[in-house]
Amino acid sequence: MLRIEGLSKLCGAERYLDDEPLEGPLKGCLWGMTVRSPVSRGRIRDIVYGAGFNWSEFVVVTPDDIPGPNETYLIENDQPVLAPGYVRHMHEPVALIAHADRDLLRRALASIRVQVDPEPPVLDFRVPPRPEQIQRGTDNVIKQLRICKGDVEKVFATAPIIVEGEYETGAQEHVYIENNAMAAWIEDGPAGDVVVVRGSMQCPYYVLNAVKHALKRDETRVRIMQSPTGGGFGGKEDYPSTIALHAALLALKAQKPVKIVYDRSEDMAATTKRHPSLVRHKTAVDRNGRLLAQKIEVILDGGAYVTLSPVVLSRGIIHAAGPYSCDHVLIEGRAMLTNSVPYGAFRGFGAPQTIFAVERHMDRIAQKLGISPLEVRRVNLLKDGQTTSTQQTICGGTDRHALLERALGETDYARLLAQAEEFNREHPYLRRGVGIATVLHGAGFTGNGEVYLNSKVDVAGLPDGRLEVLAASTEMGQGTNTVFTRLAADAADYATDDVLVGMPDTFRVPNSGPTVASRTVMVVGKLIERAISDLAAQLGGGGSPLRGKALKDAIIAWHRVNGGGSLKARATYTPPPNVKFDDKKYIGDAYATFAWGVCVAHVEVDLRTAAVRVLHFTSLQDIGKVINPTLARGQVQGGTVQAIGWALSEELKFKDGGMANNSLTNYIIPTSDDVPPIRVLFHENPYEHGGGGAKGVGELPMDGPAPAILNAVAHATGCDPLAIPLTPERLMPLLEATP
């Protein structure tokens, strides 16, 4: 099936919010901009508005203009909508201004000075804070979590071999193709005026809840609509609530429509990033490489506010032991408050950080024992019937050993190794190496998260017999609308042209949960199938559910009889049987199912410049049934490219807690020149509780490339890289210290 919106994007007809003309509800629109903190921590003494501007012509919003609590509604409501006299990070929103003349607005913004009495910031999450740096509790800990299985200390006391390691990963900028953008205006409604917000987002109901909370309105007086969205990767999960609130506050005060569109430098400086991490491993193994005990400490930089750090930490620690069987595991994790920009959701959601650590650690275990990295994985990979660190029994029929062997065969791994060794003997300053990583990723929300979400999907039968899918899941480049159309058409035995997918609009679609966590096709797709089945059964009068032409004719007949009323069926999430998780003890089924993968990287290192080039990359993925091979392949290739950047070049430079390299001239993402041939292979093992038999595909491709690449660099050079991004500046000292 061709991508639904592919042609409109290809020819430029698809309009992002910044492309939309200022007409219709945006007629007479003002432009909005944000006054931001110049320091990382301190008390606001004054805001000085520059001379030479008639400020009576501008709309100015301060915390006093917020009708409800000055809080951004999320897991914890600790983040203000606008700083209430106190700032906790560089570029924190302090005030808002708007004007019809965008150029004049820019000049006016540049003239404003926020005067702050600075206080000691925390800028390194790895260092215990001093007393004057404490801003939360007694130790700046945002969240602490623990997983315990067996008796780790007892095993360590008699273990024949213990291997320890410390691994670091850096922050990462999302670099979505479309910057953050929101428009807001006021409409008349039956219960009073309605604040309407439309913009680039992943999770309309997150935005709805935030706007309702801060503006003291109910859902009848707040309407949230998604506009075509140019990428998210997690960066448009929670942050759009902030910019939506800013646009809404300006629109309310001006009583005119307001549009806020960030430029690239503001977007990079002010929005959330991937959490930096420090992960420590202490592992007991026998002489064959079998894991006897794993003790893992995970520390995340949470930034200035809680945002999504608790759930990122949760997924991080659950994945920290890797796809391996071990009877004794202790994992302790904490997210730390610092005075950096808040860190938030990013593709993989904590798992890439901890999987990087465990996969590098497995190679270092193999090196210490003098065995192959393949052998240490063969000995330890989970088999059905064995348990994870949370004591979840693995089932589902995927043979992870067979996945590994297939990946080795498809890449001709033994030949690659031999060729690399021959190349390295003959070449004076280039070195080649091969690395692998075996990975897992839990699909859907962790633990009881899906039950808590209680997601809903409606399917409407239209007067002409077509079906319309109504869900809050968003299309942001990954293919949601195309896959939903395919699933609905298959479930109803319809042509795809007879299926519509409604644009997410909280006045029209139910809350089907956020578009995150590799859940869209698996969870929401299954709800679409169930809703169609219910609609068909309802129209079938208790007999067999109708399909195809019979269903279409029945829908048309229903509308003829009922005078064009609303014909809908709703499906609400119910968990798969026997899935149970104890959220307090962190024991049980952390995910209804896991996706699995094997990555093989072939790299070349220039000893003169310490530059690393990925020559070829292979990714074998078990994502259940592949609904659309082209889109799935694109997800894997895109995730791989994003992970290559995270592994080798995407280094955030900080100055006084703010991002100093907030432009695409000096924040280095991979270009087409840096991207190797990426071979994507799928192992199809349909998951009965997923839409069309699918599991999640969005995040798994991000988990394996970084460790596979660094394992390949270690193989090529003999050095021991433990941190990413592995820039030439970071690699050169390692090469110089390697005999």
The other form holds:
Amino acid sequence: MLRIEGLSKLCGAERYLDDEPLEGPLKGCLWGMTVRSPVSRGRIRDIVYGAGFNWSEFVVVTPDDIPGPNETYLIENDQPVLAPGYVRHMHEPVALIAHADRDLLRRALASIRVQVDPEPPVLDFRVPPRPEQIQRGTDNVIKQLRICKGDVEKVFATAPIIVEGEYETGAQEHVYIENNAMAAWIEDGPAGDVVVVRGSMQCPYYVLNAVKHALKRDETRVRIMQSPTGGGFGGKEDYPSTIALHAALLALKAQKPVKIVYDRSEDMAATTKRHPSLVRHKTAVDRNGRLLAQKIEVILDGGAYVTLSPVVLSRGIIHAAGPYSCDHVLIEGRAMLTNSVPYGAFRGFGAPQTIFAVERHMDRIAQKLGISPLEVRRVNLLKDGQTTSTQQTICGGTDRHALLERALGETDYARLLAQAEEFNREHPYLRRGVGIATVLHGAGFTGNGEVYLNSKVDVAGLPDGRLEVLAASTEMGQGTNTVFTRLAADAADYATDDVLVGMPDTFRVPNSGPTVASRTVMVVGKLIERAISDLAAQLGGGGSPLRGKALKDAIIAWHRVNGGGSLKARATYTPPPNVKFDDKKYIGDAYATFAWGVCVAHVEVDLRTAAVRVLHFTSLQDIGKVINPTLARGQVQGGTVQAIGWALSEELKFKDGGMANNSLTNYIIPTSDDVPPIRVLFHENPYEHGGGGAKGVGELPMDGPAPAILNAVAHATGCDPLAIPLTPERLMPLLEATP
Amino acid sequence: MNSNAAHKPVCAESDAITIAFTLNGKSHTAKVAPGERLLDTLRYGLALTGTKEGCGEGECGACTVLLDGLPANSCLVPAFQVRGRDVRTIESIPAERLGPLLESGATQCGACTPGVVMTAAWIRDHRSELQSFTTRALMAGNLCRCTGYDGIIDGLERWIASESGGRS
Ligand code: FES
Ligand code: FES
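Please give the corresponding structure for the form predicted together with its partner chain, as opposed to the form predicted alone shown earlier.
Below is the whole assembly, all chains and molecules, this chain first.
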């Protein structure tokens, strides 16, 4: 099935928020802009509005204009909507202004001086804070988590071989090509005025909760609608709540529609990014490379507010031991408060960071033992019946050893290796190498998260017999609408033309949970199937559930009898049987299921420039049943290229705690000419509790490329890179130090 | 038509410049401010919102139009400079020609897509003169964060193959 909205996107007809005509609710729309902090930490002394502007013509919003608590509703609500006299990171929102003339507004914004008495910021999460830098508890720790299995110290006491390593990953900016954009206006409703917000977002109900909380309204007086969203990758998971509140506050004050559209430099400087990480490994192994004990310490830079860091840390530590079996594992993680922009969700959500560390570490264990990187994985890869670090027994029938062997066979790994070695003997300054990574990714929310979410989906039978899927899951390029249509059509035995997927609108769709965590097809897709079979059973009146034409006729007949009524069936999440997780002790089934993958990277390093080029890349993935091969392949290819950027070129530069290279001119994401074709192979093993048999696909592709590429660079050059991005500046000194 | 006009850059009447140019094959006049970007004239002045802004500084290619037949970043072109010239936007490309790009998965979120299609259309029309470059090299001015480029490159190659010899 072709992407439903594909042609409309190709011919430029798809209307993103900033493309909407300024008619109807947007008639007379003002532009909104954000006044931001010029420093990383300090007390605001004054906000000086520049001379030469008639400020009475502008709408100005300060914290005093917030009707409810000045808090952005999320895990801890510690992030203000507008900084109340005290700023904790560079570019933090301080006030808002609006005007109809965008150029005038820009000049006016530039005239505003936020005067701050600076206080000492924390800008390096790796070093313990000094007393004057403490801003949370006694140690700036946002969250601490621990996984303990067996007794590592006992093993270390007698272990024959111990391998240690310290690995670092940098921040990463999402660079969705559509910048953040949000509009708000006020409408009349039966219970008083309604604040309507429409814009680019992943999670309409997150936005709803945030707007309700800070505006002190219930859900009958706040309405959130998604507009077509030009990419998210996690970057539009929580930050849209902030922008929605900003637009809503301006609209309330102005009593006019207001639109906030970030430009690229503002979007890059002010919004969330991937958490930087430092991961330390200490591993006991035997001479064959068998893992005897893994002790792992994970430290994340959480940035200036709690936001999503506790959950990112959670996913990070659960993935930190890799897809391996080991009886003694201790993982300790902490997220640190700093005065950076809050770090947030980004495809993989902590897992790519810890998987980078463990996959580099596995290669270094092999190196130390003089065995091949394949061998160390063959000896340790999980088999069904063995347990993970949280003592989850792996089952499901995917043979990870067979996946590895298939990837090696399909890439002709042995020949690639031999060719690279021969090439390196002859070539004066180019070096080639091959690297692998074996990865896992927990699908859906961690632990009991899906149970707490309690997601709901409605399916409506329309008067003409068609079906409409009503869910809050958003399309942001990954193909939600196309896959939902396919799953619904298959469940009802309908033509895909007879299925509609409603645009998320909190007045119309129930909360099917956020569009994150590779959960949409697996979890929400399954709910669609259940809602349809429920509808079919209802109309079948106790007989066998209706399908196809019989269902369509029954829906039409129902509407004839119940003219004007609404025919809907609802499905609510129920967890697969026997999934149990203790979220205090971190013991049990961290995820209902895992997706598995193997990456093989073939690289070339130029010893003159220290530039790394990926020559070939193959990704083999077990994502359950593949619902739409073109879309699934696109997810893997896009995720892989995003990971190649993270591994090699995407480096955030900071100045005084703010992003200094906040432009696409010097924050370097890969172009078509920087990457090879990404070869994608699927291993299809349907997962019975997933929609259409699918597990998640969105994030797994992000996990393997960085370690596979660095392992390949190590193979090519003999040097030992431990940190990404591995820019030429970082690689050059390593090459110089390598004999 | 002019439904987004309220968000077009404004300037004093005496500073406005009137230009005549060809837009998607038809002659056209527009009044533009001295510092106005062609991108804003198209999007806000003429409601041709198919052309997107991704970076505003000539890096991403989301704003690509064909200016006298060559791809140009409309965010870097002052509107007054198109006086007397030929401008083609995504709105001039008929949807029914884009099948190969749809089938290959060339679009995901779609934000880069109109720019990608304009560059691709130019490559397709001039492939024989551009022999010494790979399609990957020719597409390098259009950033896409979703597809990893394979869907775009495959689609472009299928498009070239399916319409070989034909011109837009
Ligand atoms: S918007 Fe013009 S090149 Fe990015
Ligand atoms: S399709 Fe999303 S940026 Fe290209």
